[in-house]
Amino acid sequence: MKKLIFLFIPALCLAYLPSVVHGAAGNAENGKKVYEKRCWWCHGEKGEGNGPAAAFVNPPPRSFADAVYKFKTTQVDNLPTDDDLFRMISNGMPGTSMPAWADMLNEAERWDVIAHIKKLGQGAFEESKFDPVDYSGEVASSPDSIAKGKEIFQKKAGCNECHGEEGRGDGIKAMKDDIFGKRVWPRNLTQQWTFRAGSTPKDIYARVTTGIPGTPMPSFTKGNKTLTNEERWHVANYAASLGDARKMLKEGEKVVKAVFAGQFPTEINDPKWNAVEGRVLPLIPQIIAQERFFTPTNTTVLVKSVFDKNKIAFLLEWDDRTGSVAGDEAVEKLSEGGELNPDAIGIQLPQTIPTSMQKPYFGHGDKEMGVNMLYWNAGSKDKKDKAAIYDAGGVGNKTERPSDKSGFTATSQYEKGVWKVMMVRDLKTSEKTDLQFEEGKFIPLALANWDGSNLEKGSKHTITTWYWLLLEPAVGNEIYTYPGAVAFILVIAQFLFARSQRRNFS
């Protein structure tokens, strides 16, 4: 029996060995075939990051020829391990055009691709060391560690210079990619679902330790801002605590619910907004009409809505690394190409509530079904907060009309990397082309957003598809009085029935 066990254990180990060995020695010829079918469109024939799709993605594709890799679990001057590369290829890179290939390429094909892209590095992998990051001395996350990490983040390490006071990537500092010379933005640490190599304290500790090669993100193990091992763990715990789940997309949420307000919010920071449930809507590039747009920076908008007997209000909140107001010289220095357009946002609604599931064409409506656009932009240093209403009946068919006849106003606030815009409009108006809001009806709603420092203006912007707005009917006292009255009637009826039955048997 013992002999059988000793024979069985090596056999069991050998069953797991092929994938490990394959990771170190994938078939580069097979990998080249997979690469030429799947990867070269972005990364280029020779892996130089210059494929035909490269100009349409942000950030730019990785240049394998330069052998500079951002995310790894090896020391500062080392290249990534095969396992690091396998993880990136399998899981993709959130917030970029790099997809997860685990569903399209089998394991052997992924290892083969790794063998090929290592060859594109022109011998760099043969010369590199692969010393792993030392995770010893890990400090468990706690209120004390987070407080210490915040202090180090804002003072000793100066992380706030790029990432901003609250980690939203809004530090006023122009940065360029070391390889392509293109502008790069610091990570928004509150949007941890966009982290490209994990968002646990251990993952963040590795980034703080090794830096992110090819970007301005340094290693904090050397230089004049060197942090001890313990300090790096505190910073990692603090960064991991910044996630803002309110702004995370949730699958299946298609309805923005406007709630009835007994007391209408009077301003953006009115505490009444805190009790209102919001919906996060994803922004996508506008690639339908000229001039098309492919490289957005803003990704989502949090929408809240309330109404009373006379008015409806929307609170729109989104993260934006720069508050772009025309004439702001500090922001202009960060702008792509030195041009600065005002930030802006718009709500699109049908002119009439559809009686079926049919909706207007979401790009400015169409001739059969026109749309209203409630629009705001940040204006200029001399005149902020432009508010306007437009009617549209298709692309290129848009006219502005007076806002006051619809009771439309828009106010804004930019603070620590966040725009908040409050729009208010009358529920009912005398304008023939105005949507007349009704309770209990599903009303199509879509958004458009412009990031001025990203050269966005005109048709170059992000949009959402159609979602739904629902004005939830106000709940009156009848919700309490009707059930009570019914219960009272039932009790009386039962009493009378019982008494009549006693008489029949007496």
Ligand code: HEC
Second form
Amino acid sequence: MKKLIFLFIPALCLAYLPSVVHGAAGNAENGKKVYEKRCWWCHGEKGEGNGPAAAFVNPPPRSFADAVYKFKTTQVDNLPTDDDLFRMISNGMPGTSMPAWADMLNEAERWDVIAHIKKLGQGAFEESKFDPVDYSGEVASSPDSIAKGKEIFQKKAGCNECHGEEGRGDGIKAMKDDIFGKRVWPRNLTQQWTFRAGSTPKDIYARVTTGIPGTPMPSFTKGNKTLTNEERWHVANYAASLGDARKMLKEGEKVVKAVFAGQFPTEINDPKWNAVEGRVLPLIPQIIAQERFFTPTNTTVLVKSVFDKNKIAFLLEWDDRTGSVAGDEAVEKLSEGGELNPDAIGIQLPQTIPTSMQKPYFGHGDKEMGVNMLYWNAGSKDKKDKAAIYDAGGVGNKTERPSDKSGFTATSQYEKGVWKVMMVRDLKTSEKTDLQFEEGKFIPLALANWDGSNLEKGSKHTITTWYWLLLEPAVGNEIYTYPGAVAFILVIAQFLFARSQRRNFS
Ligand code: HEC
Ligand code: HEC
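Having displayed the form predicted on its own, please output the structure of the form predicted together with this ligand.
Entire complex below, previous chain first.
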């Protein structure tokens, strides 16, 4: 019996450990040490959001000195609870540079650092109330609730004025800043993987209820756009239903497959594109060559490709809040610094197919292995769509040549926060430096993307690393059906053989 108690007590302690750690407020002195090791280089020594890394991240790190917190489950004018802070610190903030600390700091360290950052708020936490958001009237998601929510989103609440008609964050009518004068874009609600604080209806209900302090996103519990509790649940259910996983990254997909098309798509909205499986490639800022770039806005590109006996086509689709065409005054107003460059995208390919799994240097190739860049930009209001081919053999060694000799064309469409660009090129050309496409070979492929209203131009843009393009051999009739037929005949033969054996023995 004694032995049992001996075992029982530690077990009991263990069971209560998480809540004990939670209940006991963190130790601010220990927290300061954690902070000075892990947090200060973004959030600054005194928590003013001005650490040495702050200039290179977008959005900027939070100023704990100002004690303006965005994500919480307390009423509008309240500060976040310790549990809110614990959740944000543990999970990090997707779509920003704020890391998830759950694997790097143990729970006690996380509570300690919370005690420290609250102290940096210069008394704000001692003065605040912490009245929780009331979730009790929850309305479960259903087609009916989502339909009601859509109506509220587009009319009564006017979420669309910022988040756009279909939620891609493209509704912005003017340049909007947060209270610190920094640029803040309405979230693209179709990209749920960029939500800072969760994308369930319950999370979104909390955002709509409390607003996102310090940013243009208001609370809908006050002012002329007040929503009832039930309406906030409907609109949250609708917003949560907008997620579009087609443009979400999937791990480990390195090959863009071009499929053989009996019938080649003739334009961007040709329904034949719907049957083609795409690959999502992540865009990363170009930080290798001068001038470096750290603050991108576009995140991923969906790439589709088809070919026939003569041509290859690419359909590139990406979300961009602003369709930047030079000379468009409405978009110019939204541009950083008032300057407006056209949006652009390029596909980089080697000039010759490498013999091994070798790739050119991905910043414009090198002397041994030059690259082609199939380039499009939005052009200007008077002259839409610029298409060009560039040859390059290393950074700064780039020449443009006419695209018609390669049968290269690029057309575009911008609608509701989405660019679609279709590029077509001849499979084989007589141009010396053109890549001659071949079936069944792995061809390195990389993208470069420019968001004009984000001041991206020249070397300031996003890129992907190298992927592989594979023109899948035009099977259909010959290769695939052939083994199928052989297998079928074998099965029949075996069956006949087995039957003949049985006969022989019966
Ligand atoms: C690489 C930079 C970086 C580091 C390191 C970093 N943060 Fe952050 N943190 C950010 C950014 C950026 C934001 C603001 C994101 C936004 O506004 O959407 C942020 C926001 C926060 C917030 C605010 C959450 C809210 O609801 O508003 C807390 C709390 C926080 N960080 C805590 C920490 C702690 C604690 C550490 C160290 C253990 C840390 N951060 C380290 C970049 C960083
Ligand atoms: C005046 C402009 C504006 C309006 C109106 C507006 N939002 Fe927002 N919303 C924003 C901005 C800006 C952000 C990004 C804030 C940030 O993280 O810095 C945002 C962010 C969000 C997020 C992201 C939360 C997260 O965890 O990342 C959601 C969800 C959201 N809004 C839903 C809504 C819904 C639903 C409505 C209508 C009921 C609405 N918004 C109305 C400007 C607005």
